[in-house]
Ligand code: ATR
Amino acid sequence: MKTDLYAVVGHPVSHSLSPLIHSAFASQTGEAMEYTAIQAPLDQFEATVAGFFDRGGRGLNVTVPFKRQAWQMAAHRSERAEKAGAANTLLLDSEGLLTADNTDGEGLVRDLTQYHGIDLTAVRILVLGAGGAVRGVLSPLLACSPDSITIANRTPEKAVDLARLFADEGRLSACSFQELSEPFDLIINGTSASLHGDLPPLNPAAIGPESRVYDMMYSAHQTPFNQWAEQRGARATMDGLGMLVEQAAESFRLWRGVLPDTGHVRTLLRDRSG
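Requested model, single chain only, the form predicted alone:
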């Protein structure tokens, strides 16, 4: 049986959990595939991608700092990749043309709704940050028909630009961190602050006793943002490990036509990080 080749491309990439995740998916579903990690030189991403597919590769995940380049070099883009302005999944279409997709937002929504059991309909959502990570999840969140989404950012002008870009998809507003003065139902931290052990300068008034808090970052221990939110009385805190697994499952579905069960992989990664 032929073994199809897949990989994740980034710089750096040695820390990536994607090979572990996709190997587990392949074992579970019986798909004949091999998944590796490729560190591309910062100035040779396109050559790395072209070389991979020339060697018979079937699909790639793309991580920092190449998601924008992956989007730019694709001949075709899915609707969600087009709006996100970035791609984390590459594959060849039936004509052999490079196609880009973005599964990050789908991964976040599945984690929130299917795993954590949160109904996003009619809720008031606060999203922190206005970078690529946030841009990639806004359309899937808005498709769930929340009451509203407020984008808060250190530089409010960037939040305003993002709100305008997605204004045709739902009720959006933008502000600075300091302007927030009342609690939200769901707060999603899309900044990279937790990676550096920092906190976004969020007004504690945004967190109430019914607020659920989600940090798109993840670690073996509670992220600084989630710890801060819990200390201020948040109803529940969640990190982004589930989003990582769910976005990988969606990539797997795009490549192989089967959606794997993610429960075992979630447990595997939690046990590994613990």
Second form
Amino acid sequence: MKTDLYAVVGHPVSHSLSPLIHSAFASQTGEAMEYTAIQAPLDQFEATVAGFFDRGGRGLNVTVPFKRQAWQMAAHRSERAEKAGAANTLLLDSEGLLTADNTDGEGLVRDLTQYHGIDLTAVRILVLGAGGAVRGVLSPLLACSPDSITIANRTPEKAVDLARLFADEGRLSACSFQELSEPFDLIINGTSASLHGDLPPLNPAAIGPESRVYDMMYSAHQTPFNQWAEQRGARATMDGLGMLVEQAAESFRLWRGVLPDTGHVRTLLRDRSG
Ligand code: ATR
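Now that the form predicted alone has been shown, please provide the structure of the form predicted in complex with the named molecule.
Complete assembly follows, chain above in first position.
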């Protein structure tokens, strides 16, 4: 049987869990595919992508710092990728044209609703951050009909711009971290603060006994933001490992037409880090 080639492209990429996740999906579903990690030189992302598909590659995941470039270079974009302004999945359409999709938001929503069992309908959501990661998840979150989404950012103007961009999809508002004075039902940390060992300077009044907290980052131990939230009495804390697994499953479905079961991979990853 012919083995189809897939890979994740990033810089750096050696830490990526995607090869492990997709290999597990492939064994589970019996799909004949090989999935590797490719570190593209910072100034040669497009050439790396072109070379991969020229060699017969079938699909790519794209990670930091290339998601915007992947979006830009594609001949076609899915509606959700178009709105996200970034792509994490590349494939060729039936005419061989490069097509971009973004499965990050779908991954977050599936993790929240299907795995954690949270009904997002009528929920008051606070999203921290206004960069690419947040832009990628707003449309799928709004599609779940929450009561509202408030975007708070260190640079409030960027939160205002994002709220404007998605205004036709639901109730959105924007503010600074300090302006928040009431608890939210769900708080999603989409800042990159923890990459620099920082916490977003969130007013603790935003966390109440009913607040659930989701950090889009993940690590072997509880993330600093989740630790901070738990100490302030949050009802539950969740990290982004589930989002990673679910976005991978959705990419796999786009490539292979089969949605893998994610339970097994979740256990594999937890056991590995435990
Ligand atoms: P990404 O693609 O990960 O979203 P990005 O587009 O550079 O990366 O956005 C990073 C986000 O994290 C921004 O919202 C940034 O706030 P600013 O817009 O004010 O720069 C936020 N961020 C990064 N470091 C932070 C920190 N130490 N405290 C609070 N917010 C931080």
